[in-house]
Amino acid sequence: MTVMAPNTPSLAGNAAEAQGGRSNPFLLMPITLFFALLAFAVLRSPNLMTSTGIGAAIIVATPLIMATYALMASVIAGRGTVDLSIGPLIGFINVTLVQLHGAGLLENPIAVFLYAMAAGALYQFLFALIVIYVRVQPIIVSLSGYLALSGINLVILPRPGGMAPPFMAEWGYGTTIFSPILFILLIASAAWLLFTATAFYTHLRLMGSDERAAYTSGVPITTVRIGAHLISGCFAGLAAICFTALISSGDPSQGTTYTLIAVTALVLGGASLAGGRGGVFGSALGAVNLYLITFCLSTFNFGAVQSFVTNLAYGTILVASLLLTLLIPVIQRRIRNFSPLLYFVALSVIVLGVILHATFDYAALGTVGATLPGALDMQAALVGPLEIATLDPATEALRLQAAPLVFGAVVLAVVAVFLRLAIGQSSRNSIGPAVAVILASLVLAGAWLMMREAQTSQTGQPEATASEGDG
């Protein structure tokens, strides 16, 4: 025993790598059906795809999203600890942020983050400890926690009301994609992929896989586990504030509601619900995922049985989801080197065009035909415009609001294929936080880059028309 120790962390590693690492199969499904439900959800609603559109679902996803993240860190310590609490956790942060604000303790918004993440640090500390030292089964005391922070939540607030602090105020609107929730949920997913290139997160794997194997390899099992409850716990407190920028109020029984969605967000993403799985791209994945089947099935009327076709379809898709993942060792056998990157990237390019056709202004080709004398020359009218030298002014913004657009997809698809090449030769957990860094970075420029020529096209036309009157 003494001689196979040392490398039972290697080995454990390398399963973990064929689980976890770039070939893992696991995110075939959470990316096919969230491409999916985007290019349905577009075409029911073509809204969608508008600056208010894409803020308000980053507004209402990011609660779910940290959510998410908060389970994923204790599902990975493995002993089947899904925290059936969080849910009113959630709540129960929320409901003393109000109170507290109110009573006017907190006013300062580093206060509130602060009180926030320490609360549901704390929360998750005795949970713990509980499982620790009195070895209680996790499914227990998180069904007990679940019960107990239902009733509290209603003593502390007996029903919904308060105010949000004076800050968050505009937070909830979802009028714009840059908001301070779109800050937390990027600065969250980067500080968990930092987290997943340090050791203490290839201890916590190693213990999710095997716990008796991470034992005999000298990995310290009760402080991996605790400060995967705490990392919980600050997620926990950051989907709270998130919550309550989302109500701008306080809601004792809202929060609930997040305990189921989360666990299904969290297996819809990959994660294994036995421990040693999961990872920040699949459960954003999964999060997204249930929002888009909300929003779908909010654009059917079913009356009053709503509510209960939606939950209907989150069972629904659960149960096919779980099946499917049946043959992932088969579609293993068959693509050895599956690239998740390049899946993605493949997939959002064929939505990119199903999103085109479906905001495309189709019907203004018909004025075209209203602006001519006479029968319109199908010949004139197609290769006219082909012949002009000169551009319009409309079209010549047209062409400044699309540049960006197109070069964005050109770097994007470019620096996916070198990244799939410097992968092939390099470790995952050397160059992985440097992907997803570089991949963030170029998606923001290229959204900042199209804010920008939409605000400066917008004040150029008052001027332009200021000179022409002018003149």
Given for the second form:
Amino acid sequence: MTVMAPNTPSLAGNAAEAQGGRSNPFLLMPITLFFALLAFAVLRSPNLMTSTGIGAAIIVATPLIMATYALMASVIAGRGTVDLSIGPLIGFINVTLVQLHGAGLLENPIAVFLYAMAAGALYQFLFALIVIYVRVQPIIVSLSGYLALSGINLVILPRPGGMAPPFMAEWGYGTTIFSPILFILLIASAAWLLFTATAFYTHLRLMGSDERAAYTSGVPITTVRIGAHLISGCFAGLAAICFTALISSGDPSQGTTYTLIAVTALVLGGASLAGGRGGVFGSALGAVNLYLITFCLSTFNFGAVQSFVTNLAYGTILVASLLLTLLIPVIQRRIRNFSPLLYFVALSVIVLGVILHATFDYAALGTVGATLPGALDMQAALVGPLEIATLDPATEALRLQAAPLVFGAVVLAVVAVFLRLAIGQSSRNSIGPAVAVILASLVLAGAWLMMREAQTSQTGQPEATASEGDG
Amino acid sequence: MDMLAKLSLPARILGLAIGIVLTVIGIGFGFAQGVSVQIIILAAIATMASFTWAWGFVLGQFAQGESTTADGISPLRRAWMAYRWPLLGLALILLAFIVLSLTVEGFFNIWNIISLIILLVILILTRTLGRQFQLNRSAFIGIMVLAGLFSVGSMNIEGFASGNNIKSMLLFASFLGIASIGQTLVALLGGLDLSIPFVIGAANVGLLYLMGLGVPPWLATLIVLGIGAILGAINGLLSYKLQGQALIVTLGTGFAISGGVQIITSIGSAYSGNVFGTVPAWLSNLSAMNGSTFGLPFPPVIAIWVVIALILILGLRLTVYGRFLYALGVNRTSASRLMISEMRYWVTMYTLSGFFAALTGSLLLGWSGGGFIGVGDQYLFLTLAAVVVGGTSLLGGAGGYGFTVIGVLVLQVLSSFLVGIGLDFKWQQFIFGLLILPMVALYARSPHIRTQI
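The structure above corresponds to the form predicted alone; please provide the structure of the form predicted together with the partner chain.
Entire complex below, previous chain first.
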């Protein structure tokens, strides 16, 4: 054991660099987003955190997670291998599985698994061979595959129908957490984590970040690329099985939608589409984030425009999170050693508190339905998105008493932060002060809204009861 | 035998190929005239043998005594090494043809044989003559494929070469062509714009919505085009800032645009996603099948496309802005050393892309007469396919709008051909997918990694 002298700058710097090698700042965004969304979702709909809720979430999210894994394995291989054909491939395995089952083949679960993974792997093997030997850009190969597979899917099964193998029947119910789907997810993740311990994975990452360097240093790039695609194909097979279990039938066009969502999830998870960077943790988080976005939005009742709002949110969050990755070098300059695990644990403690609050306090307070009146009630959407419980008068009174105190505290904190920023940044030629002003005004506006809501609910309560009495 | 050995290998291969083609023609005519099979076989063998011999003999007179002394590798093996892929392809096509004629009743007719011959000639010409056109190889191949497809189509399909069909093909080609302008320009920089279909759909719905609000149609069109350009500029700025993430950035903005426009148009409307209204006569004349341009019986959108295409092709080739665009696409570092503002070009090209996507959406409104957000969906991959089939590299710096025009026409004639022989949408898509790859493989192969070090 050597004791490091903390005030020797060179040693400290070395230590920071040595530790910084293991830290992955690109996980900062997905983790933050995950916990923000999770807290929001739990507050909006506390029954997410029941056995049924988590079970359903796993059933719905797992096909997307597996599709993201499949993309990830080939994206890491570099050359911009964004496999756009992943969605149609899932659809292809789905429809052929259902049709083969309908024809009396593929009764055995083992045969089903083997078939799905082999079909995925075979397709990806062909993909890899074309990329390696025909040397066409991978995105063109994937485009070609997208069109061909989505065409042939409709030929194999013209309209949704058919039956999934009966052993899958109760997989899609999502009544408990410990469904077979969860085990597929865990085994697949564990398999990837085991894989990261091999030299093959190092070769893969080296090839992804710089293929020429890999080639000159003797990495067998052909083998490595084929291997990456085979892994991707196996993940695609698993994704197709989870998808089949979810819809418990065949659907030729539903699978196609997974392409764009999976690419989005992959990027949200902090992977680089240029290759060389990406992991199972980030990808799973990215996919779960997308699921949570849909879930959160579904707790609002937007009526007919629900899917449009979802699209808008997908797009905005995607672009925003991409823009925030621009901040990562800045953050890295400030915080040399970012540990994703520590960050995860710290945030999960906070969110655990929120979950406990939502689970137990709401039960005591009496929950109302998670729907808001009106199709697009702007006021309700802005002011009351967080809490859905109705408060009893005692809590209400307590809250009203606390409101000025909270308001004062927020104002004090904002003023302090703003002063600190303004003074600190005033000498530099940057937009820091302006950002501080905007942020400060936003926070103040929020606090003011809180105040106003408290006042209106104080005055509005008797009116509401009066009108109820009239009616 | 001495004479034959002196012939260079490519010449012998070429002779063999021509011999095969001639023989096939002979067989075709034989069957067409109802001659008995034995005579046909005999005649085929005779044609083949005599032509091969004559080719060797005649060319052998002119052949220089070149040194064919190869160490180790025999000439036959060298020829195989050099020409194995085209030969394999040839064999595959012939095999497919034979299998099809044996299995499908009525497949073996004179038109199909001529089609096969045209296909073979295209293949051979691209492998032989194509080498002469190093620079414009993709354009050459594209034109060959176009000519082949068109002649095969007009022979096999009733009314394929009729004025009406050509007009409708050109009409759809101009929609796709205008939508692909942005994709081409952006691809020249090395980017991608996946927001095009969403902008098309949004412009389509948004234009009708604005007209429904009582905005004068010309003003509404201008507003929609302006918003399209602004969205394009935002795309460009974001894609430039987030280098290498253009694919996902434009996808994200596309989602956001399409969602946002739909929310706006659905507020206070009972039919979400569909907007109803009347399209002014001039707009539907602009892009309807029965439209007229200054009295001439073709829709003005074709003329618009031709004019834009000419401006773009000439502009890219002749003006300094066009040359700078190529410079940026080839090597951004050296381009920035030449004081070319990279950001300005990214923003300009994406702005143009957004503008033309909005224009396509507005024109499609004139064509269909009703707003529908999903109208642009097929353009997501079709614009990419047109750019790629035309021969513009997605890595930037090579290609041009002229190539994309050829790509658009090839795709359009191909899809019209597939419709003509009675294949529905799913089969079309399948065949599209299978054909894009070999078409691109003919000219857009990247060099092996060992040559890049």
